[in-house]
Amino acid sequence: MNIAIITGASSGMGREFAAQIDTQLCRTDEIWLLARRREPMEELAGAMRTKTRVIPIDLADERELKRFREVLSIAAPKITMLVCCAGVGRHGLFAGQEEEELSAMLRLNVTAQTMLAGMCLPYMRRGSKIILFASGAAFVPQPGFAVYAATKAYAYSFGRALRRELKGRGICVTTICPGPVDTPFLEQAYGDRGDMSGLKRLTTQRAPRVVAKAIDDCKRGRAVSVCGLPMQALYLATQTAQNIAQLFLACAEALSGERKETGK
C-alpha cells in the first residue's frame, strides 16, 4: 500500500498540501492526515478523491509519537511522500514567554519532525520524497520571534542535510521557507496581527500559492522551495554572504597551512 502523510492536516499549509496531493498523486492509495483535531480532518477527508485516513494525534506529546511507530509497524505501508508542517509559533520577547509555551514550541517544531522523519525512512523508497517545513525565518534570527526562528534555522539545517544523507537511496527531501502565509498561524503567533510589521504585511502570500510551488519544487527535485521575490531575495543574499565567509576561511586555512609549511 503507498500512502502519504501530511502533519497538521486540519488547517492551514496542511490542509492546502492534502488538497493538492489528493489531485496530483497517481500512485498513492492512501492519504494519512495527522492533527490534533479530529473533526476539520475528517470533514477535509470527506471532499477527497483519494482514500483517506484520519490520525488524531497531538506530535508534541512523546507518548503519542510512539503510538504513532506501532501503527506504522502494524500498517508497514510504503510511504512515497511525507509532508511536515505541524508547527506552532507566538510572537513576543523571550523573557514574557512562558516555559510550557517555548517548551511546546520546540518539542513540535524541532523534536516532532526529526522523530517522525526517522520514523517513517523505514517505509520509504527510491522515488519517496520528504518536504519539510521551515521559513524564511530560518535565514536570519529574529527579535521578539526569537525561539520561532531558531527552530526554523534547525529545520532548515536539518533538510538540507537529510538531503544530502539520502541522496544514494534516491529519497528527495525539499524544504520550504516561505515568509509570512495566510492561514489560522498568523493569528495563532500574532493575536489580532497587530504585532506584525508593514513589511510583513506587504509580503504574506497566499496559502494555495506557496504549497503549489512547494510540490512542483519537490517533483523537480529542489532542495528548498521559497515563494515570492522578497524572500527569494532574502535567501539568495543570506547564500551569498554564507559563501563568502567560506571562501574567506577556505582562504584562511591554507594560508595558514602555507606558514607552517614555511616554519618548516
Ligand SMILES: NC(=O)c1ccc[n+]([C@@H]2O[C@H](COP(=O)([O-])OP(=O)(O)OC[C@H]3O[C@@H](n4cnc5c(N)ncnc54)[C@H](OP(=O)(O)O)[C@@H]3O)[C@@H](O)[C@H]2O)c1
Given for the second form:
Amino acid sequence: MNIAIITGASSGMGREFAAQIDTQLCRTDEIWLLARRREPMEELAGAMRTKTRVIPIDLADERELKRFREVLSIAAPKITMLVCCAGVGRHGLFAGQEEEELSAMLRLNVTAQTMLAGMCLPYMRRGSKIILFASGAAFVPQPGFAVYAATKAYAYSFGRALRRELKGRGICVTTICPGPVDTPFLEQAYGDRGDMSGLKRLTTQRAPRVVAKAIDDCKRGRAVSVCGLPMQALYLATQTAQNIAQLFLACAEALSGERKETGK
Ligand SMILES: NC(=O)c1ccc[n+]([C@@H]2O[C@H](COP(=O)([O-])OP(=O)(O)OC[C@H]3O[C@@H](n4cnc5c(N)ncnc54)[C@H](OP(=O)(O)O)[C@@H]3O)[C@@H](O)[C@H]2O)c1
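For comparison with the form predicted on its own, would you give the structure of this protein in the form predicted in complex with this ligand?
And the full complex, kicking off with our chain again.
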C-alpha cells in the first residue's frame, strides 16, 4: 500500500497539500492526515478522491508520537511522501514568553519533525519524497521571533543535511522556506496580525501558490523551495554571504596549513 503522510493537515498549508496531492499523485493508495483537531480533517477527507485516514494526534506529545510508531509498524505501508507541515510560532520578545509555550514550540517544530522523519524512513523506498517545513525566518536571526526563527534554522539545516545523507538511497528531501503566508498561523503568531510589520503584510502570499510551487520543486528534486521574488532575493543574498564566508574560511585554513609546513 502506497501512502502519503501529511502533518498539520487540519489547516493552512497542510490542508492545501492534502488537496493538491489528492489530485496529483496517482500512485498513492491512501493519504494519512495528522493534526490534533479531528473535525476539520474529517471534513477534508470527505471531499477527497483518494482513500483518506484521519489520525488525530498531538505531535508535541512524546507518548503520542510513540503510538504513531506502533500504527506504522502494524500497517507496514510504503511511504511515498511525508510532508511535515505542522508547526507553530509566536512573535514577541523572548523574555516575555511563556516557558510552556516555548517548550511546546520546540517539541513540535524541532523534535516532532525530526522524529517523524526518522520513524518514516524504514518505510520509504527509492523514489520516496520528504518535505520538511522551514521558513524564510531560517535565513537570518530574527529578534522578536527569536525561538521560532531558530527552530526553522534547525529545520533548514537538518533538511539540507538529510538530503545529502539520503541521496544514495534515492530518497529526495525538499525543504520549504515560505515568507508570510495567509493562513491562521499569522493570527496565532502575531496576535490577530496586529504585530505584523508593513513589509510582511505587503509580501504575504496565498497558500495554494506556495504549496503548488513546493510540490513542483519536490517533483523536480530541488533541495529548497522558496516562493515569490522578495523571499528569493533574501535567500540569494544569504546564500551569497554564506558562500563568501566559506571561501574566507577555506583560504584561512589553507594559509595556516602553509605556515605550519614552512614553520613560519
Ligand atoms: N503561514 C506562514 O506565514 C508561514 C511562513 C513560514 C513557514 N510557515 C510554516 O508552515 C507550516 C504550516 O503552517 P500554516 O501556515 O499552514 O499554519 P496553520 O494554518 O496554523 O497550520 C498549522 C497546523 O499545525 C497543526 N498543529 C499545531 N500544533 C500541533 C500539535 N501539537 N500536534 C499536531 N499538529 C499540530 C495544526 O493543527 P491542530 O491545531 O489541529 O493540531 C495545523 O494543522 C508551519 O510549520 C509553519 O511554521 C508558515
